[in-house]
Each structure stands twice: as C-alpha cells, then as structure tokens.
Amino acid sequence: MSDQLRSLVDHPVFVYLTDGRTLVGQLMGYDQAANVILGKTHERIFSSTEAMKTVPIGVYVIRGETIALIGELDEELDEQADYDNMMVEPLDPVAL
C-alpha cells in the first residue's frame, strides 16, 4: 500500500480506521509499513441522534495496521455536504 500513498502526499485524505473512527487530514508522509502522518487532522464523530461533531487533533501518526481505508478527499464535494444537519449511524469496527 505504501507505493500507492505516494500520489496522496500533501493532499487531503479521508481515513477510516479498523476501530470505526473516521479521520480527515493532509497526508504529510508514510513509511514502508504504511504508517502515515496526517497534518491538520480532525476526527468526524457520527451519530444517529445528533449532527456530526468535528474534533480537531492536529498532527497525528497512524499505524498502518489500523487503517481499513484511505483515499483522497474531494474538498469541493466535502464543503458542499451539510454536516451540521447530517445524522447517520456510526460505522462499525472492521476486522481485517
């Protein structure tokens, strides 16, 4: 996976972790084990009873083995989403 991350460096990414958490940030770097460093990171917390919450984190290091999904975030589409009124079930943890 680390070779595929090269094109995402310095771009905004969406990361879904195996424990069910969702992170958004700028990919600053990675290593051969697919450990990644995100900058300007924030966690998105979803709930079926209240609007999505955003928790700022800053710089964040993620172990590669905890990443279920990572991909480039389309900032234009992301800005159009009405997160203030979005209520959805949180994603379940993933067993890999």
Contents of the next structure:
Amino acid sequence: MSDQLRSLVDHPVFVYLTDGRTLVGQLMGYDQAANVILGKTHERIFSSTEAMKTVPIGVYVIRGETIALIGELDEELDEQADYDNMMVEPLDPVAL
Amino acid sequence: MGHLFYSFFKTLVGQPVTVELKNDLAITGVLVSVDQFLNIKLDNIKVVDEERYPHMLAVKNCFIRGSVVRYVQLPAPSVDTALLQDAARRERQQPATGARK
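With the form predicted alone in hand, show me what the form predicted in complex with its partner chain looks like.
Shown next: the complete complex, the earlier chain at its head.
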C-alpha cells in the first residue's frame, strides 16, 4: 500500500471522505493505514442551489478510516472546470 | 481467504474494471495496482453517470480504499472461474494464515 500512495506525495490531490465531504490539497505524507497529511487544504462545498464554495482550512491529518478515495488532481482540467456554474448535490456519504 | 483475492486482482492489472462503492458511486478505469487490503488504484478514470458527478472532472487517476468497495466489475474473458474455484477450494483445505476452518 505504501507504494500506491507514494506516487501522489507532493502532488495536488482530491480527497473524498466517507462522510461525503470533498477536500483538495497537497499530499504531504501517509502511512500503512492510509492516514494522510494534507497541506494547503481547501474544502469544496457543492450545492444544487448555489455555485461551489471553497473554504481554506490549512493543514489536516486525516484518519485513513474516513477516506474513501484519493485522486490526483489534474490542475489543467481543474482550471478548465466551470465550478462557478456547477450546481450539484454534494457527493453521498459512504455507509460502511 | 489469506491472499487469494489479492493474488487474483494482481492478475488483472492492466485490465479495465469498474469499481462500485458502498454509496453506489461507480468508477471505471484501468487497474494499476492492488494491495493486501484490496485498496485499488485506477488510471484514466471515468465516473459512471458523470453528469450527476461532475465533482471529479479534474481527477484522472485515483486510489480507492478497499473498505469502501462494494463490487469490482471485471471483464469476463479475463477471469478463469475454474482456476479461481480451484484456488478457493485449496484455501479452504489449507488456510494460508492459520485461520479456523
């Protein structure tokens, strides 16, 4: 498992938590349990009635149990995405 | 079952698979790697029903934690079910990790 996340260290990542929240930030470190340190973290809050909101929340240590998915954020695609007009329901929480 | 499914998934690296999470979100991609916890790494991902889930437009590859996976859909030609059944039978008779029968 250490190898699976190793390639994402120091990269911008998209983290999807089991409670449905979506964070973006820079992956600074991880361990065997997929506990993760995320720097420059921003929470992305989606809503079907308003444009996406971004809230900066600094450095986070996230427990692996609460992580559903970690994606490599393609910054070019992220820039092209029209978040100002993206009105969607937030992602569903994951019932474990 | 010891490392049976870990070994099985390793034979599928390079194949397109669809991972369905426990919250019904489904992601298709090429299987890049798997680990002992059945955490899965996918490349070139496409979220199934992407109009409903534009949240991940900027994500092209991802790591999915094994604990949130409900199903992994595989290409049928890639699976030798007879071999798999055989391996499962052998695991039952001789569990690799000393588990109770």
